[in-house]
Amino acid sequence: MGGSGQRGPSFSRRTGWCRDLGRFGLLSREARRGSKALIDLTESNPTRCGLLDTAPLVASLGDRRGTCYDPAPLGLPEARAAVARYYRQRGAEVSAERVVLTSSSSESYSWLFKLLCDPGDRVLVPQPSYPLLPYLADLESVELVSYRLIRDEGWRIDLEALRTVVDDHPEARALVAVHPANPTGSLVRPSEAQALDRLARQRGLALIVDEVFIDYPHGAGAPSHLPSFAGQSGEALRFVLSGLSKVALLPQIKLGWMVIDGPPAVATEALGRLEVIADSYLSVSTAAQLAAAPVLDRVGELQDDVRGRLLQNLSALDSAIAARGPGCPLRRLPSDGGWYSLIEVPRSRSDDDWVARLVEQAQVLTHPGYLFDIEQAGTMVVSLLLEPAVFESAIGRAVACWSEG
C-alpha cells in the first residue's frame, strides 16, 4: 500500500531554532541588494576591509609538508609551540604542552562544553554578549546564565550579580569572561580577574576567557588592564581562548587554540580528555598547523595597521558628534579595545527604525545594540575596521541623520 502512514525523519530539539530574519535581518538583505551605494558599518571580516596584503601568510599554506598525514589530536607541536611563543612575546610564560589546537573559537567553546557539561547544566557568560553563543550552546544541549556587565561604569563585571547569580544556579559548571568583551570593548581589570578565580574555585566552577581580541587595546585606560588570562597565576582550572581569525586578520585558515591552566593535577585531565575530544573530530587541517609559525612570528605589522585604524576612525567618530556641538544627542561609549564602538542615539524611534532611516536617508548600514543583548533601547553598534576615509564618510552621515532625528 501507499506511504500515507509513514512519518518523516525526526528532527533534534537542539536545532528548532525560530530562521526569521527579523526586522533587521530583513532590512540588512533588503539593503545590501538595493544600493550599491550602501556602507556596510557592521562589516568585521577583515579580508574585506582593506588592510595589510596578506598573501605572504597565506601563502605559508603550500609547506610541501602538508601532502602527508601524521595527525597529532592536540596539535602538531610547532604550532603548539608557536602559540607559546606568542605569548611569551606578549610577556605571558605559556608552555607549549598546555596548547590545544582546534579549527576555530566556536570549536574551541563546543570542545569545551563537552568537556566540563552534561546536558541541562548550566554556564554563566556576560551581557552584552556574542550572539552566537546561544546556538554553540544549543548544540551541546547546555543552557546559558547571563550576568550583567554594569553600563554606566564601563561596563565592569557585577561582582555581586554574578555570586548571586552563581548561588542560584548550582548545576553551573563554567564561567565565560570575554576579554575585551564583544561589542563593548570593556577589558577585564587585574581585581576582576582574581575575584573570578576566586569565586570560581570556591564554587567549582572552570572559567573560560575568550582573548580573540587582546592584541587590539585602544581605550586610555587599557595599559592598566590585565595583559592576558594565559600565564597569570591562579587556584581555577582556566581555559583561555584565541586564533588566527583576529590575531592575523586570517579567518579563513581556520586555526584557533586554547591555553590550559590551573592546579596541575586538574589541569592535566583536563588535557587528557580534550585529546580524546580531538581524536575523536582531527578537525584541525595539517596545512593550518604548518603555517602556524611563519603566520603567528609575521603579524606583528598588520596589527599595528589594525589599530592605527581602530584609532583614527574612533577619533573619526568623536571629531563627527563633536561637530554637532554641545547639544548633540549622540554619546559614544567608552571602550578599552576590540573593533567594535557603541554609539548612544535618541530614544524617539525603536532600534529597528533607526537601522531603516539610516539605510534610506544615509545609505548606512548598523547594527541595533539589541542583536547582542544590549537591553537598554538607542544602542548602536558599528565596525572601526573600515578603510578610514569610507568610515568617515558613513559615520558623518550617520550622525547628521541621529543627530536630525
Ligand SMILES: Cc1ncc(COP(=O)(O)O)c(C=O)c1O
Contents of the next structure:
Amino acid sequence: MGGSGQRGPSFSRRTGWCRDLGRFGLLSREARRGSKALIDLTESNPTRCGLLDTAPLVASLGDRRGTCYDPAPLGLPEARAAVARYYRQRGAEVSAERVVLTSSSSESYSWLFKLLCDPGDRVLVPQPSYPLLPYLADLESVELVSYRLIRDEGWRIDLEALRTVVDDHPEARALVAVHPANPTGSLVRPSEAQALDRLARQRGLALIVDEVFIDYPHGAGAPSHLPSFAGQSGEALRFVLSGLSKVALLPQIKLGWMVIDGPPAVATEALGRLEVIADSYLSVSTAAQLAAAPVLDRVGELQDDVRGRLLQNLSALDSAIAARGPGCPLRRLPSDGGWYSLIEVPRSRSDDDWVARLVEQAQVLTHPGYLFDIEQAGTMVVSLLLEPAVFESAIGRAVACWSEG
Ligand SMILES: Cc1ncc(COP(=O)(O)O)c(C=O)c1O
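For comparison with the form predicted on its own, would you give the structure of this protein in the form predicted together with the named molecule?
Let us now look at the entire complex, which starts with that chain.
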C-alpha cells in the first residue's frame, strides 16, 4: 500500500471534459451572487417564473397505485395511451403502441444514440443548437457533426449544405431536427420536413425530431408550420421526442417520451431493441407514469398562460427597441416559437464584454449567443418566460445599455 509506482484509477476519455466555468460561467455566478436587484434573463426554469400554480398537477404523483411495482419497460399502457391522446388532441394520429416512455428528452436522446450508433459513429445536428447535445453525444461515444441553419433566411435549413455533410460522413447514423429550434425558435417548414425524410431514407439515416417546444408557436411563420412530425406520413425511421418538462412545465416530474414512425418492420425492430434498453434501466418512476394522464389532460390552461406571456414579452421587447427610434442598432431576430428570443446588438464589444457590461450597468443577465454555437458575434439570447412586469423592466434597461454602447 502506498508504494511508489502506484496508479490511481483511470477515467474514461469521454468524460474528460474541461470543467472550467469559462468567462460567462464566472460572470453569471458572480452576478447571481452579487446583487439582489439582478434580473436573470437567462431563466428558463418554468418552476421559477411565477406561472400558474402546478400543485394540483404535481398532486397526481400521489396516486395510491404507485405503492406497487409492476415494471413495464416501454411504459405503463395507460401512460402511453395518455401520450397518444395528447397527440390526437393536436390532430396527429399516434398509436400508443408506438410510444416509449423515458425519464426526460435527454434520456430519449441517450437511448436513441445507444440504439442507432456504435462508438465513433456520427449524428448530424443543427447549428446553432442546444448546448447539452455535445455532452449527451460524448456520453454515448458518438460524434456530432453540425449542419447549418441560415440566419438571414429565418434559420431555414441549408439543405444543400446538409446533403454535402451527409456525403462527407458515411458514418452518420441519425439526423436531428429541432422543431421549433432552441434557441432560434425556427420551425421546420413542411417542404423541409419532406426533404429531411427523403434524405434520411435515401442515406439510411434515422430522423430524430426534438419537439419539446412544439406547443409554443408564436411567430408569423407559425400558422403554416407543420404541427408535429408525429403521425405524419414518411418513409424514414423517425423518432419524435418531447416530455412534461416543457409540455406541462414540470421538469421535476421527469417524464419524457418518444414516438416511433416509419416502415413497419424497421419501427418494430427499433421498438424491440428499445424495450431491452429500457428494461436495463427501468428509469421512469411508477408515480410519474401514473401522473401522465391526469397531467397531460390538464395542460391547456398552463400552456395558454405561457403562450400569453411569450407574446406579451416579445411585444415589450419590440416596443423597447422601437422606442429608441429608427437609428436603433438593435434588431430582434424573427422566430416562429419557443421560449427564447435572439437580439442582434452592436459588435463593438465581444459577447462576454456585453454580458459583463449589462450586469454592471443594467443589472440584467443574458446569455451570449456563442453558448448555443451561434457563429455571428453580437447575438444575445433572452428567455421570454419571466413575469411580464419584470421582463419589461429588465429588457428596457438592457435595450438602453446595448443601444448606448
Ligand atoms: C431543445 C431541447 N431539447 C431537449 C431538452 C431537454 O428536455 P428534458 O428536460 O426533457 O430533458 C431541452 C431542455 O431545455 C431543450 O431545450
